[in-house]
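Take a look at this one chain, the form predicted on its own, written out in structure tokens.
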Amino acid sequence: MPRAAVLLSGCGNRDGSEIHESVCAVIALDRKGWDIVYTAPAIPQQKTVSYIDGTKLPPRNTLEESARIARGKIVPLNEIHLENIDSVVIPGGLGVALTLCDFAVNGASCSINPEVNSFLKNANELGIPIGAMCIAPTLVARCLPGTTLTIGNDRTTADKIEKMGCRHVECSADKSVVDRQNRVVSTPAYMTATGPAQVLEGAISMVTALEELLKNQRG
């Protein structure tokens, strides 16, 4: 049974992981028989807001908030052992672009949280395929220059991805883009999706591609 580490950034699209995308990723993995371990860095969120009126709230802990999606069963990122992981999946949501990296603030000049950066680079060096949804490809672009990615058809964001040394390919919400050389799969999710059904189709496409990368690696 392959195991996926689902990397979360909080709980909710405005300041953490997008909940629909996280659930769709988990459903796609579960339907294929994957074992799932949820993880997040134990760091303060860079932004926390009210989902009723958008007002700023006191900072919350990324790991604590992510545990809501994981139903309490979550492992701090610094305790994940990559030798036990077959793939990394990163749902979107503004937490990816605020807390895991600061793309939402600094665009193509963004930086990544050091713990997250080391985790993704080490995974890539070990040949572990990475799946990225929605805005998460911007995180991958900063970490792994030279990668082919998609965020759908948002030209402004695509231009910033290309400024970070990556190639952007347009893609519909129900599909995914595969970079076989760098072992990265990305899907637009709510960058273009009109509802959760399209997000789920894109997640299924992503997980199928991750499985193909694993199969080719094992020969």
Given for the second form:
There are 2 protein chains.
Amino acid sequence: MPRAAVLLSGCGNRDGSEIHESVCAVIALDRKGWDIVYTAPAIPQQKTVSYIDGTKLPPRNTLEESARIARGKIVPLNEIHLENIDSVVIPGGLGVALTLCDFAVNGASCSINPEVNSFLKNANELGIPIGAMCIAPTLVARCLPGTTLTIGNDRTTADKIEKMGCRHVECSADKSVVDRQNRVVSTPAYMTATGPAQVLEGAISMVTALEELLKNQRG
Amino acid sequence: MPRAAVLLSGCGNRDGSEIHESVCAVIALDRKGWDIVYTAPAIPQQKTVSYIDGTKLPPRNTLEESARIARGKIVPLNEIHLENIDSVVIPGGLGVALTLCDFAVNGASCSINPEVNSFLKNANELGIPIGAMCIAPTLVARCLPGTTLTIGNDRTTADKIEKMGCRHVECSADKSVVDRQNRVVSTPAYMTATGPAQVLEGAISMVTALEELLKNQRG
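For comparison with the form predicted on its own, please write out the form predicted together with a further copy of the same chain.
Let us now look at the entire complex, which starts with that chain.
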């Protein structure tokens, strides 16, 4: 049974992991029999907001809030051993672009949380396929220049991805873009999706592509 | 296009709405073309806990936390007009049994938040079909005695449902139990499901049954 690490960044699209995307990813993995290990860095969220009026709330911890999506079963990122992991999946949400990296603030010149950066770089060096949803491809772009990625069809974000040395390919929400060379799959999710059913279609496409990459180990 | 009110109780299975169940419900509704209106009462959560170690956290607001699942688009329960609603769906999670009612504390003699109670009673009197997942059938049992419900196969909870004047029917996670007379559908979700893919199957079964009830208006 292959095992995926689902890398979370809090709980909610405005300051953490997008909840629908996270659940669609784990449904897509679960229906193909994958084992799921939820993980997140144990660091303060860069921002915590009220989803009613956008006001700032007292800071929350990324691992603690991500654990809500994980139903309490979550492993701190620094305790994940990549030798036990077959794939890494990163749902979108502003937490990715605020806490895991600061793309939402600094765009193409963003910096990545060091722990997240080495986790993804090491995974990539070991040939572990990475799946990224919605805004998460911007994190992958900064971490792994030279990758082909999609964030749907938003030209402003696509330009920034290309500025980070990557290639952007337009894609619809129900599909995914596969970079076989770099072993990265991306799907636009709520960058273009009209609702959760489309997000699930995109997640299924992503997981199917990750499985194909797994079957074809990097030569 | 039929419209469902998805009644939430916070964000997370230990003190709010179960996240996977909530998302599975909206996927099942969305793929059949339903319009979704998220709602929750604007009241303090009865409990807010850390999902890492179970310690108590400062209190959070049920509407504000539910809004995370709703991606910010949520209507306070007291602003929902039932004439615009075709069905009510209640995902599980301890928020249902702690905040919407106090079944988790008081069992069969639990009391229901008055606003939630009149909302569900009025919906039922208007013939609006109600779908309940996981532990949410206990809330429905207290509100609408005489209903046939499932919470899967947990005998202790089933006994309490029967003590509240309802009939309990065992059911697997991928299916649902339909009470045509009282227009209530229930599905066990994480009361028995082994993972999110099964929860989605159950949610699809529930929404299919709600659609059938809608086609057959109460005579």
